[in-house]
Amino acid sequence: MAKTAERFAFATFDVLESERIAGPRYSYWKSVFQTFFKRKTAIFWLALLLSLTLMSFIQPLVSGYDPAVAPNINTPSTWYQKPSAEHWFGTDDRGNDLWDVVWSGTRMSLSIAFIAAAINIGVGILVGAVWGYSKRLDPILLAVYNVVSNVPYILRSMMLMYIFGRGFWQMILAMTITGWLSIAFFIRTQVMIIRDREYNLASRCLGTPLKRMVTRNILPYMVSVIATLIYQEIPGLINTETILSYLGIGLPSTYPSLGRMIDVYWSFVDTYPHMIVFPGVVMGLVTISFYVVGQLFADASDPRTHR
């Protein structure tokens, strides 16, 4: 009986043991970046945009380039030179090296891009998912949705510009004052899609807040959806601030843009192309970055890619 009763113990029970799930610990975001930085041309994209927006806010103040301060113009020689190893881009029809010219235009535009994003992103995101949630509303918003959508964004930005004046503030009003409708609306398409879901219901039924309902319900599961549109809506204001820069609407000459860049320049790109090509191709770069990055970010975001 002792070596029966040495080779047989009691088994244990524990409550919280039994409820430890085996598998490993899944985490959405880790699974996310996993995914992204996966692939060799997303690790590439990612550091060209971080290399350019650095050099561009960067470079400015180790330069110490001043757009308002006017160069010396009275000696010609420092006029138009080609890319070589002291001016690598040149330099422009005033002395200016393009160099130096380029990255403080580029940190003008992004400037302005970043700040017109967020109050766009900002104010869509709140408006929409009230508009989406919310019954009464979604008439009164639609009309002044549909209203508003039939001018182009390029066209209204156009006509604001005429009634506030060029100027720096004066273009990041003309882009958001009606810049947040469009992406109210996407948000408010991707709410009406969440709010009817089982345990929205039930958290409806229990009287749960309509802030509450938003901002833990509903909100949440959009923060992917959010992510990437921030990487689509920056390069699409940098076009906006070069077209309306190029069409002599934009910013003055004492602040130097991208856009202020191509529609002075333009009039010697038969005679000294390289003032124009530096600026197109460095805003080439940083909106094809801000593209691709974005959309490969919205492919990791996708669940089913995940594994």
The other form holds:
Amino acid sequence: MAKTAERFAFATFDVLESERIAGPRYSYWKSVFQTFFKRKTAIFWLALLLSLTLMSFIQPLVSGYDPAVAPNINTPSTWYQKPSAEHWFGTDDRGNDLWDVVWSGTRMSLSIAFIAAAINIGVGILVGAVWGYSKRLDPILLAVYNVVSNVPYILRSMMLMYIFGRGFWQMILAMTITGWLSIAFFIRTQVMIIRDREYNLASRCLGTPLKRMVTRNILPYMVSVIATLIYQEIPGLINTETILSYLGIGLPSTYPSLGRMIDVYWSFVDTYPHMIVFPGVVMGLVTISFYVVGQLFADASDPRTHR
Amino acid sequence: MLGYVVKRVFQSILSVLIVSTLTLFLVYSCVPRQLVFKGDLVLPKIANKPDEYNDYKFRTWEKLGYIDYMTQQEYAQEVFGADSPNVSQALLRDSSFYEKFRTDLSARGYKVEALPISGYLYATKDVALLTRVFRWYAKLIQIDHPYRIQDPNNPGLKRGYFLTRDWGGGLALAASGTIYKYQIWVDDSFPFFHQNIVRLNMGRSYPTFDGVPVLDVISGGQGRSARREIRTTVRGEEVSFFTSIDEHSLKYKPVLDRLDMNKFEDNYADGNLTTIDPSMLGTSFTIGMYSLLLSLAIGLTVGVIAAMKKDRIFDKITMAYIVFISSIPTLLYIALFARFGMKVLGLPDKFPFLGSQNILSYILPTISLSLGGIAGEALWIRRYMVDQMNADYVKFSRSKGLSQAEVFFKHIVRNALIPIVHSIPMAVIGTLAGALITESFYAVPGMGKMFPSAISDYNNAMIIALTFIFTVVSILAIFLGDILVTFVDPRISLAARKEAR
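Now show me the form predicted in complex with the partner chain; what you just gave was the form predicted alone.
Full assembly next; the chain just shown is listed first.
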């Protein structure tokens, strides 16, 4: 007994010390960004994405390009110019600088995709969260979903575009009026899976209010799911826009857009390939960078990848 | 199982009804009716003749079901009889018939107006939206029977069914007194068994393919008519003649001419022409099916190999392809592939260059259509396989000492294929939607191209019919997928399981 007393001494209670051993500090968002920026490819694609987006929103303000006005239409010498120091992307069949055309087209396509994606995802998540929780709402929304989802999305948007007429807001309406449904359905299924997990059961037993359950327990769990939705939604909407505009039922000719550019310039693909290459490359880079950045971000936002 | 199928069929029919009713409502109420004339070729020619212009416009709207239309002359004929001399009297300027027309038709709810030049009266009445939708359904299903034809000039028309042989020598059930002569027949073209008894009528196409029933536009042949020599017996005499008439489409013709008499025994002499090019439906179906097979064959093979060689170079290339295809717009990769196919492989990048008879025309559209499908199938089978790789049953089979190939092909692939089988019918829809853009890009004369062109021509009947057909196909595909998966995986039962106790 005495020996024990020699070897061991009573420790004094230290508040600061007890805080320290409580475990390393973990901040979810900090870890997300740490994991994300650890990858060089992520930084590269994010930089590309940001510069393309910024370029397409700033450049048209500077250039003042308007497809309804073709100032060089009567000076044939300015038509069909190959890329040069003066015109980086060359000029088109009406003497417009392709550099200007490409960026305002990108801006239009991106604006539509951003607005429509914001509406689709916003409404989709809200409705989906409620849908997943409400047992009374479920059969009604499920019936609506079953009817609507039977019609392929592109067919639906074409149909709606025909009904609403051609234009910027009409196109957004056509894309969003049923577009949120599939997202809501997806979220509903996810919420249903997470809703009845043990930790939520425990939380409910302890009397956590519904609002807190949704915002604190369930939504954070779904960050990676939502990130996945966003990165698939935006290239998907750009795709829909190009298809509609290419088929001549999307934006009217007074709007520049990537789909319209392919439509209009395709007839010059043999004679003046630069007119199709530059819009095509920009379009490809924009959509790929969205997709890749989104994918990497979704990976990073999954807590299981955090160290 | 049976109960489930019945329930699903009922649900599917309900779905189709809801979608098409919604479409009808939206198209008829939201698309301005003035727009249907955008593609009309007659209207610009009579633009400087206000009377004809007015008349043509109202007649077209009447044909399309927007309004009821009555001219002064028509009403006079209705009142006095078609050949009565009173009809021309009623049209004279000081006739009291003007007043009668006004009061009678106003009483019927019509709006009466005068033509700008001649001053003749006409009356129009908007058909209520609900009535229009109801009329579309009312005439949708047409059933042919031996008392269908009521021709006052042909009281001796025989009525009844009889077995006969058609020109090709095939057995057929024919009838008299019906609209169509051949009711049921068998031949060597898909789906081998044909009938004319129940036909769908979705209205007539306008302004493109003016006056042709929309379903005939889609399912009828295209291109030049194909002539062939026919030997048959007419009234006991052996005859032989060249014709391009498709005998299975023969319809009742009230008045026969001498040429008809030489070819046909009875009044059934009004047939469609056989053509050298397949129908829109056939063209789309051929391309869609081959591309589906291609995407399954290539996509699944590539996906399985990528999963087996996970994180190696083959897997990385596959993933890069999948990211490329799923991120960039469909239009872009189809355009890119078309250039590659034309410049490197020397294939035509427009379908009509070589036409439907040349197999080379089909190659690029088919492969283009399958590019997306390949990516999809490869992505999913790879993901399912990777997910299964750490499953307990796989570890168990490894510990039993099975070889790597046995583990993969006897266990993992078979399990991973289940969701793929479920998605095969869905892939049919995928080709359908993909066909919209592919067919437009390659100018393939198919259904996919028809939809956008119907939209830009404001061909309402065609748009409604195509939406109807696409919806039916989609619903059928999803349904088939659910049924198919129960055959592949006995663990899945569709009927809701009864709660134990």
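Between two forms, the rigid core is defined as the largest C-alpha subset superposing within 1.5 Å. Residue numbers count along the first chain shown, from 1. Quick caveat: nothing in here was measured; it's all calculated off a predicted structure.
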**Message:** If I superpose the two forms on their rigid core, does the C-alpha of M213 end up displaced by 2 Å or more between these two forms?
**Reply:** yes
